[in-house]
Amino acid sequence: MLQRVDDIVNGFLNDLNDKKVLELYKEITSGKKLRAKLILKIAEQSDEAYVLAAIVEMIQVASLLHDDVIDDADTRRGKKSINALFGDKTAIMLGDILYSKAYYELTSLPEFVAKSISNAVTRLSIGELLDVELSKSFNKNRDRYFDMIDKKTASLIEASAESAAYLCGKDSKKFALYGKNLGLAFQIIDDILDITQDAKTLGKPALHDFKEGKATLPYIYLYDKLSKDDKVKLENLFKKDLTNEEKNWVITNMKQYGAIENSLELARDLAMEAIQSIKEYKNIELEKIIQDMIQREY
């Protein structure tokens, strides 16, 4: 299933005629394709389904190329980055590429397939520019942090359920409102995941999201409750590299506070919400996939 994905990018940067595009894109270390599973879950496989899948895996390949130099990242998936290996404007421009490749093939599709995945990357991006904002202080407001995720994060989600929907004449409002809980959840459990796992199982060290600027809900959740001066002290350590001990007091506070807890607990509720906004459907693996992103390990 995930092959024909797979060889239809291939066909499509083919068209392109260009070597070094190619030698490039086989150095993207493959991810587990989340967004093109779920379309073809939805659209059960059809040739448009496949096409679909196909253009939302470069463009989600192509944000993912510009996050690693925005966020100055050496690695993705445990292996070194685009950007690393090549320098950032070689990674910039291949993303681009992708981007255009795949708004091309975008034009094949129906007007309303069309609208709403380019639509999402736009959102996709304004959350790309939040994110650099939440960035420069620690941000201690949830709905800048959700407004955040809901863009950066679940809008191709979103948009891919949707328009998957939309092309097997399912209810697309429906199903993106499965997409869009299914991202948000997604997310957090990333960011739990950056708190709870070790830097074998991360590919990066553990709590490194707080170091490259970004307070996540955890964290959030964990500065309500704590005293004025742990207040304090919390700020005083966000962006900066910790030390074992320091690691060890956010990680006992975050047990302590329940943080992490919370943060589980509302992922949990997204994902419940998300299964019973398509129950009609009765689709078993689309509940698979929501029940299985809340308990990955990464």
Ligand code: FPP
The other form holds:
Amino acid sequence: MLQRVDDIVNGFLNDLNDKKVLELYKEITSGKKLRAKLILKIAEQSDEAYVLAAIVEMIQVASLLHDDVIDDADTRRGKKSINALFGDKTAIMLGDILYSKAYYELTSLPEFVAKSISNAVTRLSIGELLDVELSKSFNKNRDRYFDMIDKKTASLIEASAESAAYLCGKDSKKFALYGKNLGLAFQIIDDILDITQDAKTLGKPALHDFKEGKATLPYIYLYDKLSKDDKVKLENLFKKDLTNEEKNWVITNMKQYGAIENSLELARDLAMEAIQSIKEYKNIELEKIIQDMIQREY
Ligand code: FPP
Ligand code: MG
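To complete the pair, please output the form predicted in complex with the named molecule; the form predicted on its own was given just before.
Once more the chain from above appears, this time first in line as the rest of the complex follows.
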């Protein structure tokens, strides 16, 4: 199923008649393709659904190429990132090529789908901009965090689910809600994993987000709960290279005050809401996507 998505992407890239692009593309480590899976499970694998899945995966890869430049990330999916291997300029341009070709192909799909996906890309770019803004100082505001992850992560998953539903005549509004809540839960879990998993399993060092200026949900919860003095201590650790002792202090306090547990509970509630919005379709596989996501390794 996902092999066919890869074949379509490779076909699109072959159209470009450029050896360098194909060479570089091969260096990208492939991911879980959550969005493609979601589209194919909702739209029951029609030809148009495969094209949509390929387009969305190209957009996703493009956005990660740019994100790794923005975040100055050396690794992606446990391997060296494209910017680390070939430099920022190459990563940005490869992202632009994938992104514009994906847009070109999007014009062959119904207008509803083209609008939904292109609007999501604008939103995800605004979300990334917001992420950069929020990273400048310690953000303690939950609403701003939610607004950012809604745009940065949930928007493309929401549009993918909505568009897939449209392609097969299902209720696109209900699937949009499913996708949005799935996306929010997904990002919260990703943010928790940065704290709870070690470098080996995650492919990036634990507590990396805080060092990068990203005060994710568990940090916001923790800050709320800490004493005055400890609030100051946490603020002083923001964006710093933490010693093992400091990392332990953060993690111990998070455990003590239930910051991880509360964040996980919120992610679970969102996941349950997602399942709820499409329950009439009794689609076990779509429910399974959610279960798999919540039960990722801690
Ligand atoms: C990952 O965030 C980043 C995103 C989900 C979106 C990035 C979007 C852009 C760079 C806008 C440009 C868009 C296109 C289509 C060219 P993260 O840093 O929290 O996650 P990570 O841990 O996987 O790096
Ligand atoms: Mg990043």
